Structure formats: C-alpha cells, structure tokens
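Given next, in structure tokens, is a single chain: the form predicted alone.
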Amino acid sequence: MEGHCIGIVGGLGPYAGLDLVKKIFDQTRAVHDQEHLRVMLHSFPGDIPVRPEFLLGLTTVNPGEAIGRIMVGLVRAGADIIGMPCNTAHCPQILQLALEHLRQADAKTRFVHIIDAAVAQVRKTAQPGARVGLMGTVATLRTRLYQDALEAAGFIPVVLDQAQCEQVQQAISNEEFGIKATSSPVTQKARQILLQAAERLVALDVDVLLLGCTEIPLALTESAYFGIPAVDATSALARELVKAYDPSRLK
C-alpha cells in the first residue's frame, strides 16, 4: 500500500531485528521483489542499555530513553507503523517512555505490541483454559510480563523453577555460548539447554509452548516441540506487522 512503510527498533539484539524482517517477508504475499512491503530496520545496538540490568535494579539507567529516541527516527524517516522485537523492552516501565517519545513525534503512527501479538497466536492454537508453557528471560518472567497477559486471556502460564530459569537465561546470555554471543549459527549447548528447557515444559502437561525471549527462536525453530506446538513470539509479531499494512498481503 503505497505510503505505509514498517519501521523495526533492532539490535535487541541485532539478530532478532534480522529474524523478524525475514519473517515478515516470509508471511507476505508476493512472487515480484516489488510486492514486498516497505521495511526499515534501525538497528542501533551500542545506543540502548542492557534491558534486563534495569528491570532487576541493578542500573537506574531506563533503555526506553534511547528506544524512544530509535522510534523518533523511523518516524522521521518514513515509518508509520513500529515493531520491536524484545520481549523484556516491552516492560511497562521501559516501553511507556520510549512511547511517550513516539506520541510526542506522530500520535498517528501505530506501534505493534509483541505481547498482544503472541497471546493472539496462543488463542489461535489453544482452547481457553490451556496450559501455556512459557520460556523467556529472568527479567520477562519475574515481571510477569506474559503470565498477566496469557491469564487475563484465560490461560494458564506454566514456568519452571528458579534454577531452570536460570538456565535458559545463560542460553540467551552467556558469553561463551549464549546466542547474544554466538546467533549465526547458534552454539549446540545454546541449543540444547533450551531443548531440555521445552521437554521439561512438556513433562509439566502444558498445551502449547510460548517462546517469548526474541533470541529463542534463533535456536528453536521448529513449529512443534516433543508433540507440542510451539508459539514464536517474532513470527506473531511479524503476522501483526503485515496485517497492520495491510491485510490482504498477509499469507
């Protein structure tokens, strides 16, 4: 549609911004390269504070500044609907400010939330009452971010124990093997703890899994995990991103 163009606020992280661009090429209609959407991504890394050292109190410094200021950007570039694929950046106390600064420059442009994004695929996937067995990072988790959403939508959030946590949390960060270090390709141990992460999930009699840690997908992308859906919370966002330009292009 000519005039719409998709800004994305990557380098949370910068291999996340690259999944979900592929992803809304992979979900859009089109057999021409022009029949593709219009897509910016701004991936500015090195400008956004770690999420997670804030949410857990360990800096005072607030991401939403610097994202809000990327948000600003894109609008001024063109951009009239906005994604960000981070889950923990889409924590109240981080994203209310980045959007402050996004009302301030266009109250007009859309911004697409990944978390209504991916409870909208569990409806899709799941009867009411389902048992949802989530995996993310430490700070998603114990914000609640998604057990608040999956149960005001009537679901029941499943997680595992602190230390299981913690352990996914070293797949997603760990300097050695983590996928912030190491995304193409990911490390097989990266991999593997979030294999053991989703049977363990499984073993608890959940319904659906929900991957909602944007770097997790890198590792797991598989459509199902031990006879178990899986539910990619970039690939539902980047469902969202090509509806909000245009229905009639989505797959």
Given for the second form:
2 protein chains.
Amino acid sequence: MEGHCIGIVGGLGPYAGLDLVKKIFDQTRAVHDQEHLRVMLHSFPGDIPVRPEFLLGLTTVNPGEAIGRIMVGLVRAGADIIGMPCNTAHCPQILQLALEHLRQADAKTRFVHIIDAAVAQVRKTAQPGARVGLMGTVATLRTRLYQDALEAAGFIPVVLDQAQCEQVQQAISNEEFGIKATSSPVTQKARQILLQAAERLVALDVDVLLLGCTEIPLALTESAYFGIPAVDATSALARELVKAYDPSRLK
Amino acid sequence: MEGHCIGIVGGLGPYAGLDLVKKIFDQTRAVHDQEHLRVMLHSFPGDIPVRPEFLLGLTTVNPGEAIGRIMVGLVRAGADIIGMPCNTAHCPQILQLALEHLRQADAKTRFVHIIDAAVAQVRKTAQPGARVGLMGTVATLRTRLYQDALEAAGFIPVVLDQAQCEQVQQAISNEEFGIKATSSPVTQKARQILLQAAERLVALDVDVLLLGCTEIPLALTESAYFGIPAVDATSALARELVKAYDPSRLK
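Could you switch over to the form predicted in complex with a further copy of the same chain, since the one displayed so far is the form predicted alone?
Following is the full complex, with the preceding chain placed first.
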C-alpha cells in the first residue's frame, strides 16, 4: 500500500469514532469517491477498560494497554497517522503507556494529539488572553488536561462548579438519557443539560466555548451558542489529521 | 484478540461505509460503550477502480482485485465476518474475484451478501408475489443482480424506464449535486430526484420500495414513501452482520 493512511482508535465511544471519520470526510476536498483519504477505524469498545474509573482511582487497570494494542493493530494494517477521538484517554497516565506500545511497533508513526488540535483551533478563534469556557467529563477536568494546555497557550480556562460539571457528566454517561446510551439521535434531555451548561459558561463571560469531550458534539452540532463561537475538539482533530495526510486536501 | 470482529470494506463510497457502521451500532443492544460490537472500517476509496465503468465495459480493470486486497487486510487485522456496502460491487464479475482472494487468505471468513440481506428484508416486509420497486445505479440494474434475486424469491421486480433510471444515476453521481459529491448533507436536488423516482414507482403499483444503492439511503432516510414501506439495503446488511456476530445482540 502506497501513500498515507489515517488510523482511528475507535470505540471510545463508538459514535465518537464515527463522528471523527465523518468530520475527516467532510473536511476533505473531494467530488469523487476516489479523492477521499485512506482512513481506517478500529472500533473495539469491549477491549478497552473504562477511562474515568482509572483516572479517578477506582481501578488500577490502565486502559492505555488496550489502546496501545489497537494502535499497533492499526499500524500493522497500514496506518502511519493515528488519531483517537476521546479527550479523557489523552491524559498522560493513559496515553504514555499506549504510545510506548506504538513506538515499539513503529517509531515513525505520527500521533495527532486532540488537545493540541483543539487548542490550535481556539488560537484561530479567539484573541490571546481570551476566556475559554470548558466542557468535558469530570475526569478530563480533574486531570487539568485542557486547563494546563490553555494556560500554556495564554488563555484563561473557565469551568463550571462541581454540581454543574456532574450534570454534564450525566448528559454523557447516564444509562437512561446519556449520549453514550442513546446517541442516534441523542435525547432532548442530554442536549438540554449541555445547552444549559453552555449558557452558564456564556454567563461567566467566556469568549469561546470548548467542547472538550467527543460525545458533546454528537448533541451540540452548531458552530456557536448564545452568540459565542464553539470549538469542537473532534472537528479540530479531523482537520489536523487531514493536514498531516496532505495539507492540500483540506477544505 | 478473542471473539468475533466485523470488517467493513469501505470507500464505495466513503459515506456509505460510515452509514453501514452507524446502522450496525444503531441496531446493537447497548447502553455502555463496552457492549458495542468489534467493528473495523477500512475506507480506501482511491485504491478501488470505479465499478460502473467496468460493468459497462468502459474499462477492463476489475475492481474485484483491489476489493479482495482490502478484504484480506481486514482478515489479517482480525475480521472474521465481512460486509461491503456497495450493491454494484456485488455483481458476480467483481465479487467472485474479490472472494477468491479472501478464500485464499482465510477459507473460514464469513461474507455477508448485501443482496441476500435486502431480499430477506423484503420477505419480512411484503407478501409472496409482491411487486418490488427497485432503485439503484444503472450498472446494478443492468446486471439484473436484484431482479434475478427477487424473481428467485418469488417477487416481481419493477424498474423505471431508462430515462428515469438515468436521473436516479445523476442523483447519485452528478459532480455538482450528486450524493457522492455532496453527502453531508445531500443536496435538495438529489433528494428531489429520488423522491420523484419513488413516487413514480409507487404509481406503478409497487408494494415495497427497495433502495438498492448504498448512496440512496443517505438521502432517503424514512421508513416509507407515499404510504409504501422502503427496504434499505444498507440497514438490511447491518442487521445480518449483527446477527452473524451474535443474534442476541440484535435490537
């Protein structure tokens, strides 16, 4: 097989994997089938232990092991560029273990980091020093993955209080109305909670909203809320993956 | 890797591949990520020569060669059940060559045939002897892939006249408004042409509509048109793939 191939670690969750592949296709210049990029999605959700439980110390089973195996499988199948549509799985404790496996299998494979992609997109959307309203899982927020990256880039991260963050978590993972349980379409209740969270962040005078969990853009698909632009981490990752493949193919 | 894994030959076209994977997820009983099935999508559209041109005798390059290589890649990556969301690529001249490659790599891999899946779904939807209004590419209709299978199953296939079939083909492949050029979302023009074709088939007194091209359900997503139920070949294939994995996982 000649030329590049993008490999996607899917299953975290399954619909977030599809959403990333769709956003790669959507952002590729193509009129004929043949002009679309080579993309592989390996969606093996049952193989990957839950991420939040590990990060919150409720289990010692590091999901990075299974994620690393999936990355190696993608490389063996021909991928030379890897993306993973799950923000939580990018925390160093998980990602470093996965990338160790990847490096052992092939040191040249390019891993495109979702947090870097999202922060780069914030940089295009807002002025230096801007206030960035952050939405994500409780685990992602607790690891300060985005807060640290945004501060390092000269932005001010703004998060909701703990009770409100727990509500966002419910919109993602509640077994009745959460996006992981009901993605196609998402429930009105999940969408309403996320809209309310966005409204509260806007009330905190943010300049941009950052959808920092790949389930959130399955419910919030608009480019702005309450007059404030929204940066979707999945879409940002898709753009960086197309650029890594060939910048001239980016729409 | 233990357990089953569904491998999807994507890229024919790219969005049809995504649509099949989504319909697999949609039809799986799952509340948590971990309950979704193992699915791989290999979308390498640039590697696969165009199908209609081969079937219409405009080129001698058989796309079955490239499709077979992709199937073998899926098997090597762990797939033991294979599906291909492209009706045209199921015509024997193409499929037999692809399956020869697959059998050489692994004789036990199960290939789930989209035409069989769609006809089985027609059987659940309509009475024996029913009139089935067929929508598909010009090449698929010319190969009589569906007509022969429907007749063998005791149904009466009904197709539009040549000029109307050409219009359906334009809705699929026109470089300006066709679904392959603009899938997300599809253009109103493509949808209107397909709605008109459905209406004309209904006027020919059909009992069921068969969407026999995997691009068509990207534009026609309802379960019935003009009071007549529609069988979507992609959705039928998704159901059969889930059943091949584990019948108890089917919604």
